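The data below hold one chain only, encoded as structure tokens and taken in the form predicted alone.
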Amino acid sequence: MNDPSPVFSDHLEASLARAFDILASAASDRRAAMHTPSVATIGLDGSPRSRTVVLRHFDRIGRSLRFHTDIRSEKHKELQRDPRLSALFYDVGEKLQIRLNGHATLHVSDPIADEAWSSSQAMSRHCYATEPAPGSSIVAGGDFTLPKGRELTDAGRPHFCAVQMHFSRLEWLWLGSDGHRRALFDWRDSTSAPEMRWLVP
């Protein structure tokens, strides 16, 4: 006998609601699927760039998540030139992919980005004290220093970037054995409730 399809299977407003609690929830555990999204970008020779980032924090309310960057790599100097992007999330084990399209605010020295910096571990604070900078062409692959210990360390705050994606479109996919399902969440402005459609899979 096979499970019950979940609510929101055939119920627009409880896919985007579903949508909203897995992302929040996966910005706080870093065990969740999807805790580690792919971004895309426009690159700067004009084709399409995607790579993985750790999703830091979401915000159902604002319509933004954040991740975090270093100045020197290729994907601040794309995000300056363009902020364009989109971000794909896939967990296996719930069947769904969501799919947000939006732009790309870039904090350095501001608030925001004071505040990302001094919640991030001492791990994640090393990468940016690299040297050199990462995408740097080296000789061996061991050929680069960053600081060692478990210490925090302030050393690559000057490199250190929060990026927020502020997102208008979100397109959610359930991959469900009695049926797939998929739909399109499209927000006009900031106030607005989104306009809502399914789409076919």
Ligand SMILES: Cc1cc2nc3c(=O)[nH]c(=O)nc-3n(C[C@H](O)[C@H](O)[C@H](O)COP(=O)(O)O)c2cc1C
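Bear in mind the structure is a predicted one, so any value in this text is a computation, not a measurement. For clarity, a rigid core is taken as the largest C-alpha set superposing within 1.5 Å between two forms. Positions refer to the first chain, counted from 1. What changes on going to the form predicted in complex with the named molecule:
- Relative to the superposed core, residue 190 undergoes a Cα shift of 2 Å or more between these two forms.
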Given for the second form:
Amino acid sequence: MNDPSPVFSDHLEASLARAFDILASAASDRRAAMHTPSVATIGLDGSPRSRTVVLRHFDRIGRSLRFHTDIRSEKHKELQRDPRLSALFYDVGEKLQIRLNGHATLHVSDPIADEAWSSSQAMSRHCYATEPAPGSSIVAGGDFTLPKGRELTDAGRPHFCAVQMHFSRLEWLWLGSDGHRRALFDWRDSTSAPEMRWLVP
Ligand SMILES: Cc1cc2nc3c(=O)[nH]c(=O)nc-3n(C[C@H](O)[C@H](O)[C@H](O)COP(=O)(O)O)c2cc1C
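What's the form predicted in complex with the named molecule like, now that we've got the form predicted alone?
Following is the full complex, with the preceding chain placed first.
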């Protein structure tokens, strides 16, 4: 016998609340499927570019999330030119895909960046001290350097950027055994309650 349908399956507000709960817990749970979303930007040549990042923070009230990157990366240059981005999450256990669309703000030397840097672990900080810059062509695969040891280092701080994504659109797709459910939540015309509606999956 199939499991009974969860309360959110035919309830728009409950679907949105479920999405926010899962994203909030994924930010602090390294093993959560939604801890590593795919984030897409518009490439400098206009083509789509996506990559995996670590979800560091999710704020349901501010409708934002945060990930970290190196200011020398392609994505940083792309977001400087065009701040639009999309984030895609999939949790196989929850049978749930979430797609967010929004705009990025880039924080390099402000209190948001300082706080993000100081809450980062040594292992994460080390990556920002890599030389030469990420994406540089090298002759052999190991032709780059990182600080030695596992101690906390600030060597990479000048390259560190906290990317805050403020989203104005959330698309929900839940793969139910008795029928899928797809819904759209759109805050573009309002800062508080979204316009919400079901879509054909
Ligand atoms: C599991 C995983 C997590 C990653 N997390 C990040 C991250 O948080 N920030 C980041 O800049 N790159 C992260 N990367 C590397 C990116 O996916 C990407 O390869 C790199 O940042 C270069 O992307 P770009 O050339 O588009 O800037 C991660 C890769 C994997 C596989």
